[in-house]
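Presented below, as structure tokens, is a lone chain in the form predicted alone.
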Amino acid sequence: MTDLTKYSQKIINNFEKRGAFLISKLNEKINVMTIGWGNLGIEWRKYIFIIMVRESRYTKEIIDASNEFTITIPLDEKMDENLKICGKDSGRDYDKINTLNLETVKSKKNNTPLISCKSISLECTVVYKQKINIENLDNSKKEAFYFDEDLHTFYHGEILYINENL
């Protein structure tokens, strides 16, 4: 396993600037969406990346079935327009990978590919998931983010491999 500390500052800085691609795959169907929230840390003596996916998202269906995902964090602005599109359009409606001419590369430790670009990518397997309990959430967060009751599920992904593509 690659030492996460070598990459953590670069991951956080670039994730905060522009977000990241969350890639999921079931059978031959590959889906990509943009995420702007996440958490990098250590749980159960393993490196973990936590993602939040709303109940209504097509990505949730795929991750629930496949139990894995990858994260590609672009390191420059060349993918910014694709990040915007993948953040607003659903993979239920069309194949974003082909429509946007995104190139994918095979991951090393799971079946979900990575987006090919100057990036750091994380290959993850789900070790824990939990739907948010709205009753335990601060009222200001309820009002700001869950007024439509489209709640998130938190997926704790053990980082199996870190790819740096420069």
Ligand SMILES: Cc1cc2nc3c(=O)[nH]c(=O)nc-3n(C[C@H](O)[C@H](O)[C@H](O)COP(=O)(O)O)c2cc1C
Given for the second form:
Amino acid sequence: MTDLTKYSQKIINNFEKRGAFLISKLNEKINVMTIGWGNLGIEWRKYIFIIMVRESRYTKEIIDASNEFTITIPLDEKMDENLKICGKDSGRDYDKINTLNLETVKSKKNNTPLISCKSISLECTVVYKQKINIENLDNSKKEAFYFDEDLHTFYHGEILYINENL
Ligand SMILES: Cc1cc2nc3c(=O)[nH]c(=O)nc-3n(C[C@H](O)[C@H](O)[C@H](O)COP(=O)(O)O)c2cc1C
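Can you return the structure of this protein in the form predicted together with the ligand rather than the form predicted alone?
Expanding to the full complex; the earlier chain stays at the top.
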């Protein structure tokens, strides 16, 4: 198991501060979207990162087909503008990687690349996924986050490799 404890504080602090890039790839097409919510923990004796992806996202289509994703968590403000754009525009409409001149780097264990910047990146393979069952959700969350019924699916990604790019 990769030693997550060395990085966990840095991952949580920076993820909370500015979010992260969620990268997905199918065939030769790479897409990137911004995420602000996630979970770092242990399941099935493995380190896991859980992402939440709404039904409407192009990214969801890709991850459902590829069964893997990578996450790049920037460690400074240089990517803030790109995070903003990737959190608003869809890869269905244009190629965000090329248009924003985002540089990608090969993963060690995944087929999906990382975004090149001062960052920590996680290479994950999907080991479990579950769409939110709205009946089981607290009412306050239903009203605040799902009034349009664009539900999240939780993807539990086993962390295969952690990259630190300083
Ligand atoms: C700060 C921030 C955090 C976001 N977090 C999430 C998230 O956790 N899950 C999600 O489905 N969408 C999230 N979004 C919205 C997506 O990034 C956005 O809809 C994006 O355009 C989807 O791209 P795609 O259609 O190419 O997949 C977030 C947006 C921002 C700005």
